Amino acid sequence: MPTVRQPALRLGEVVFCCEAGAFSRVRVEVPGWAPARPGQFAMLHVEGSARFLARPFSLSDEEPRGAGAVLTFVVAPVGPASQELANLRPGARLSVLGPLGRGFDLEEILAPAPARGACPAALAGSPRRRLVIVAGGVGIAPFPLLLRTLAQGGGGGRSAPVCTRTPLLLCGFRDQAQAEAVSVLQEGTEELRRAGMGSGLLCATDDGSVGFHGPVTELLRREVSSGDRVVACGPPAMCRAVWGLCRGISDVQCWFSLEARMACGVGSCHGCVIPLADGSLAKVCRRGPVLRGEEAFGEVEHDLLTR
């Protein structure tokens, strides 16, 4: 697992804010920002806010600018603090603590893992395996940076290996308004194309207004196959269902970006403690938010997929 960088508290300024379907996309220029890994997050607090505590948000994208970066966050305005952030306009200032947590270890995820006993000749003739990205609702947030990092193949100061897997994005939303948020993936998919890498994108909606009518896990059931690698972010029930499906397929490994309530983001408040599969307790902000499926869920009944 890569070493976690020491986070820093910095003052950022909003440079752009727009709607992304039912969500908002907020871009913040942060001087002195250290490059992050896909899946890491930041604690955000609006200057002058009546909210005492900062809130955690996945780092959706980052673009170097001078000695810092412009960070992008995808916000679902569901409570007073997130609504406040979603309504910010250019020039507003906020404190940004990060990058925090452990993101997706792309060297581990993309590392070749041949089946035990497979001979080189058989591997040479095996089909190209995929990196299946599963997003549920605002769980789409961490994946623009992941796509950009894959396209750059470790360039731009990021430690990603050359991607030998074809990305396939499976996005699940409640309705058409939410599904419009796929626009946040546009820059990343275009960068993949410029890098000569193919990618696929399939959508599912609960009401059938866009794409497949049903849960995104049903799309996953149809698409995932032996040898694929799966990364997922979304509601806890979706993540458990993804794991319940994938653990029944040979040579499929999964990583999950988990959601949890946090007050500090650095492990001091113990507000984001969750039980792990082995019975131990872990702070999502420090041990995660990205964990392997075996570590996070362990034995999960397959019928969770239909609940």
Given for the second form:
Amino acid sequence: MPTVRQPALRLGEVVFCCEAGAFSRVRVEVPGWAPARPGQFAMLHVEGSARFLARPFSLSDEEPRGAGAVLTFVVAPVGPASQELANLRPGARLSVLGPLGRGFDLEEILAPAPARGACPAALAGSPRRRLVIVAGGVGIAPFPLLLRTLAQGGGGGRSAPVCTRTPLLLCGFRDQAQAEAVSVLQEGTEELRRAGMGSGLLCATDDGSVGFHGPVTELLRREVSSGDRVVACGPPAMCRAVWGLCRGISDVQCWFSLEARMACGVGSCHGCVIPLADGSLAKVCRRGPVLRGEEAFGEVEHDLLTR
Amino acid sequence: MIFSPDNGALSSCLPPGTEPGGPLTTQLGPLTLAHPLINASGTFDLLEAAEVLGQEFVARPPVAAYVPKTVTLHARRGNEPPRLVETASGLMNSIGLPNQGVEEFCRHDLPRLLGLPCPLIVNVAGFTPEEYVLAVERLRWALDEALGVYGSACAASSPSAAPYVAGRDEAARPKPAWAWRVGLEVNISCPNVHSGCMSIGTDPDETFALLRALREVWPEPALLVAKLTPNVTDIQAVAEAAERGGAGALALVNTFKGLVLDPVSLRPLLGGVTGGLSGPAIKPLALRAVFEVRQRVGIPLIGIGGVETVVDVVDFLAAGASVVAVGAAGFRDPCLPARLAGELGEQLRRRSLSLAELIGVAHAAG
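Let me have the form predicted in complex with the partner chain next, following on from the form predicted alone.
Let's see the whole complex now, leading with the same chain.
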């Protein structure tokens, strides 16, 4: 009987590493890797590194290989640990603990509108949701796997494929160098096209060098409409702005992938807590990293949220 | 990391040669440990890890005894984030003892933890001596109820019907039937709370008085461990006071109080302002503490501080510790204590030493 693969600490080997605009795309082969959900993360630690702790990185893509998978991580080289990871060469080894956390549950996110009244036909006729993806900078990381999952039916084979109208991708970047990272979405969008779904993509840059000149939330303001389902990952200010904008529109729900300084990734250290809307502290590693807007931000004043 | 050959996953948390009764078996007061590697309180949550990584962690824990996170009399929120940051060869934390309180702990966690196949060492802290006593009393009632007492006329009936009364004839005092599987560690060393804890553990007289009071509610032969702070001028004086007060073992050391500034704002980075330093950076400091305390007290020592490799384990044992706890390094690899136990067995074979011969060898002449 085959054993069920579960999250564990495993040894991975870098098979490919390339630039993706201002970021790096690192591919790591991990034998025995348990299939992940988009939005989940892994704790990475380079073998022989001078860094003491592993660091959490959002899983960007996952392709089955043998009894494991080749994982992709999109890394912004902002500190010593991420620079070390971004500069790895094929053959380098690292420990990979994962998949961890609660990711994006596409079945829940894209659940059709509940049937009104007693007529069962109402459900079949209900409009399909549109998924709107908002990424800020390296917050683009979790979405290649999300697109692939969407193209493959989204529900992990547990039930009927999730339905979506053509998903819309809104990506915000600082400048042209960062914006080249949009290439990481290419495989996912191609897979969507092959699945007959297609996708729309709009970019914004802070300096206007690519696409819309301004914040990605301005693109969202123009595009979002009632009934949409929004998933977002990016700087805290962007996430709060997305929430401030969407919570005022009827029947728009939001999910955010959040981050925090983290030591263990499995709930041991109590280090990664963030304050939730109800004032309680929650571990990002266990309760998140994906949280609903209501949980994470709640009734924050609209004026404070938009910039 | 421990890898099974087939799929690269960390496999058994129990490497060969560390079975109960094997050559690495060690004694910590009344507790028999299959090997000398445990976890430091607050750095490993077995129940959380099992939920994420599989029930294997509960069935075969990677530690020879499990020390849960500190429990206090009342539930605590803990400090505001950010709570941790990596520093050179170390980790600064300001967690602030978040926990559900002793009542919830006894109701929810304790029954599961008593099912572990290894001894349990419950860690308790307080903000006044009375809080320590009340929390430990509550814990003891739960243990008496779950596991029973002996040596008293009321032993067969509900233990709560005959609570221990201080000053009663010693022979009539009911003895805990669970002393061989549950111990108590008192945290008198957390640097991240503003009263109690470290303010007690930095004063030999207060340490003595607290241990003396706790012995009334946590009687012999049950294990009573005092976890000491290194943030003192003379750790030997505190260690001696704890031993005189009735401690059956000492755990040393807790974290070193420190400060990290935000590089941009130049204000304190951690939500709790100051924090505690752990990790390889503190190992020589912790080793010195164990070495010096060994010279002055006779009770067993649990060595803690920057343990990352088997060399560190051997060092702490040689300096006089009978048991070694893995702290922050376990965040990277939850099975690290089990791996180090396996490697310790190899080291002993290579050096042709028994565990008993290794313990304290640094103090031998020549």
